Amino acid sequence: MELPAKKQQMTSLLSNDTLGRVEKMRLLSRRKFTNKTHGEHLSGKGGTSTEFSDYRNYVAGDDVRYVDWNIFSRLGRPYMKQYRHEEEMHVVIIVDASSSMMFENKFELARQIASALGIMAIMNLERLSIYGCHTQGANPFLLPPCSGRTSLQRLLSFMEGLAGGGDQAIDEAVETVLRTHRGRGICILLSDFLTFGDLAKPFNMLYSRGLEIMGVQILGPSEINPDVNGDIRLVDSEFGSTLDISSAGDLLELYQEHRLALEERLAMQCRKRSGRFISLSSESTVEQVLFDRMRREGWAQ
């Protein structure tokens, strides 16, 4: 008896089982959008879908086709039927592809998460753009706006081919993206956020452009719990500068205070702008991130 042929793996980034589950999920946004094209997300203003929302008083100039004549016959006053308006959400994913992400599976996990969230977007007819930001002053790698199942292979090919290595900080990357991006919705930032820059300015720019910030910090195990002792030399992976430290083990407590303070500062910067933030270890599997962490915290369903 012949065994059935093994199903071909669609992408190296996600298993077929994970891909199948992701296709049935959707991103959850807290904001309303003003794009005029139709998509799957509903805003609270009146529109042209068939889902009834509420009544309001008739005012001169209203389209009489939306008058509820049954209420008019009973009350003698015209009331307008309102419907929930379906609008397109633009999902922007910014992947930090700088050299600091090239350690301990950080960039690989970022590519997997970006692929999965991108699939959720296009399968729910949202517009999706992905930027891989690498070198200061250089144009980011770009997946131009796309939508729908027909864009799936294009998305997967782009993410499989996305390369890393460069010196662009995440705050500079955001400003680079916003020079060309148009559209309201969600901006997902995938980065270790190890930058000397101030993230308040780029976060303000994202918020003022109508983009809800979803920050995902990915750190390696040795960044979360470094195991160092004695005299060491630290080398900046992006600029090559060095720092010599004596008795490194004595500084671990101070390091942890700074790391946790950075995490809290990032979370606060997102919350202040009605956004969300999570910090992950690169040892996490993409399935743990998507089907446990993000679902529990209301990022996706």
Contents of the next structure:
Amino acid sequence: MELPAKKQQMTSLLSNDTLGRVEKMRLLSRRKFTNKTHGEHLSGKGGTSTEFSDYRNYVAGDDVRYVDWNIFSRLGRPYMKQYRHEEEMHVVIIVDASSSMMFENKFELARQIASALGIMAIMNLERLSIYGCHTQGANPFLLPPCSGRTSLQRLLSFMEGLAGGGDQAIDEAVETVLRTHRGRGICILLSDFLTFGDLAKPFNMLYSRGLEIMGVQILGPSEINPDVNGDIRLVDSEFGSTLDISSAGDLLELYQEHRLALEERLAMQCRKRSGRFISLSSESTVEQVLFDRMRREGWAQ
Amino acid sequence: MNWLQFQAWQYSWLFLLLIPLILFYFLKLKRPQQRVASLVLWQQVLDDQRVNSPFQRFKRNILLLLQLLLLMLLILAALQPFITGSADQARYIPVVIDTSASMSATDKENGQSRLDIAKERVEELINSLTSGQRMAIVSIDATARRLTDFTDDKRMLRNALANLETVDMPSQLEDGLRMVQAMSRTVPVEEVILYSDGNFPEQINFELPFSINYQQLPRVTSNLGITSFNAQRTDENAWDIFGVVEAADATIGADLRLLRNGEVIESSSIVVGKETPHRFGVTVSVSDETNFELQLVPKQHDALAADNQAFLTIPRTRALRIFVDPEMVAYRHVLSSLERNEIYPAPGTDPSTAAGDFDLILSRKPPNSLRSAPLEFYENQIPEDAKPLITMNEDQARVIDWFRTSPLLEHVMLQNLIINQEPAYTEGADQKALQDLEYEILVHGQKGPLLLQKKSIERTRYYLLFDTGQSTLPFRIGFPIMVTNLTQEAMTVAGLATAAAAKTGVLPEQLVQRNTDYHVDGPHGLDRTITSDDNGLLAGIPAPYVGEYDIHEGGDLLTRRGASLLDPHESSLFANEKIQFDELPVSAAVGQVDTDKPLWRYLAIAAFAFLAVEWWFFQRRPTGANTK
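Can I get the form predicted in complex with its partner chain as well, since the one above is the form predicted on its own?
To see the whole picture, the full complex is given below, headed by that same chain.
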């Protein structure tokens, strides 16, 4: 009897099992979008599909074609019929590919998460763009907007080929992306968010462009629990700048306070703009992130 | 006022080492590099810490600060700082330590002797010696001993101090001070530190060329001791033995035992107070040489053990052997009336047949080798060596003065004595010339001496320079007294009349074989070999401790002699708080010697502590590392 051939792995980023489970998931957006293009994404506002959603009071200027005359005849008051609107959502994934992400599997996890979320998007007929931002002044690596199952292989190839290394900070990367990007939807930021710049400005820009911010901070174990002691010289991976620290052991407590404060600050910035934020350790597996953390946080289902 | 000073300013150049330390720190500081993803958080941490901690600038360089502190402490230690005492800093410090018997008096509580306390204090002095200071240690008991010359070798000083122990003898403070005086001729000595319990005479015959810092040691008062032990012959073989037991301030009960050749023959319980000494007396019959020991067993704490034993040897009794020149009729007449004498030569015999050793010789002829005695009396004889100094005039001489306390002249009145000869000094000669020849003038005439005495180790010789027959002396009441004094002295010298316990110091000389080695074993492991002289005298046997000394000839025990303290002053533990010197009194110091206190040890310890802190600081486990 001939044994079945071993199933071929589709991508090095995700196992086939994970890939299968991801294909059945979809991203959940909190905001209402007004893309004119119809898609499969169910909008929270009234739409023009044939599936009834709800009634609302008539206000002057409403299209009288959507008045439910039957209700009017019974109640004597006009009510507008609302239908579910299946609109197209643009999912933008910005992957921080700078040198700071090249530590402790941070970039690998970012690529895996980006691939999985990208797969969710295209499988639900959303428009997907992926930007790999690396070097200041240089054009980011770009996966042009695509959609549908036919784009799956393209997506996977892009993500597998995405290389890291550079000095571009995430705030600059957002600004760079927004110079060319068009379309509303979701912007997923995969970064360690370790930047000297102010993130309020790029977050405002994302919000004003109709992009819901989904910030995913990925930190390495040495960034979460640094093991430093005595007098040391820290060297920045991106800029090569140095910082001399004496009695580093004494500063760890303060470091933790600042790390948690950064996390809280980022979460606050996102919440203010109807966005969401999670912080991950690069030691986490993509399965833990996708099927446990993101589900519990309501990012996907 | 105490103030910090430095002994070794010459090492202050070491402070220059701070410069390379700082330079090396900043120029060649090799921090381990650690590559991190981003400095964002660390920069925020540092900024925050600098704001919140005003000393962070220093903390950043805490390693440098600790190193600077460590180096500073080591340099300060090298500079040998010290807190000056109130006393001026002397370069040469002679320390005189009393090691007499009373210094072995112990406290009731901890059994610590005076010498132990003195040693502790001197040890502190040695420890506080700063560079440039030199100390010499001199011990004084019956004699003074220089244990070390002026030295800054603390090890040598400590060794000398450790080997110091008391001897059972009274102290001679003058000897110690004279020794320091001799030492001060080569180095400038300004002050002598004296450690003593004060048990020495209040009046010291010494002119102080330096000041004395008298450190009196704590006094103890509870002591009982034998202060006298002797015997007097009462009959042919009968001796009365006497003993006196005295106490210091406290009243103490004790058992008193008399041992004869090691066997107890008398025992009694006594209670002795300061004002009520116990006198002990017993009659014993002695024919051969016998050793007696008086033992005191106190029932309460007794500070001094050395005075609880006394030893007495009563010699074999015999008649006094006297050679009297047949021509000295008056002397023979007096001697024949005295008991326990054997007079030679017998009447009618040739004097030349009476040769050999006698106890007393009375002669009108010059000394010769035919016969000898420890006591010799020559009449109408000018000593051979004094003849150039004395001539005999044919004139009458009269006694001007005489030495009334001389054993020979006790109770002898010589005033108005008429002498038909006149010994006179030759021209240019005087009393000093005779003294230079070791003669002592016992009777002074108008123009010269009338009676001379010359003492040597072997014998004492009296020279009566005139003929008794040419004077009224034989008709004076003093004449038989003088002859009796002579025999008494001879009996005393021969040990036939009285016997006294020998005191510690040097044992009485023994008559033994000539030029022979004798081995002496004594208490405290004393072991000496002493050779007798040409006259068969074994002299100079050291006896620093109370106890019995065995004198061996070859392997055989020749005799046993005891040495006793028998010093009421030592036993009383009396403590002088003031020493009266010739010109000024010196009182005991109120406090201990305020010495310089070297600080280098503390600085070195502090440096070590800083080193340990530095090590701990940089090696400890980081705090907050596991905070999530």
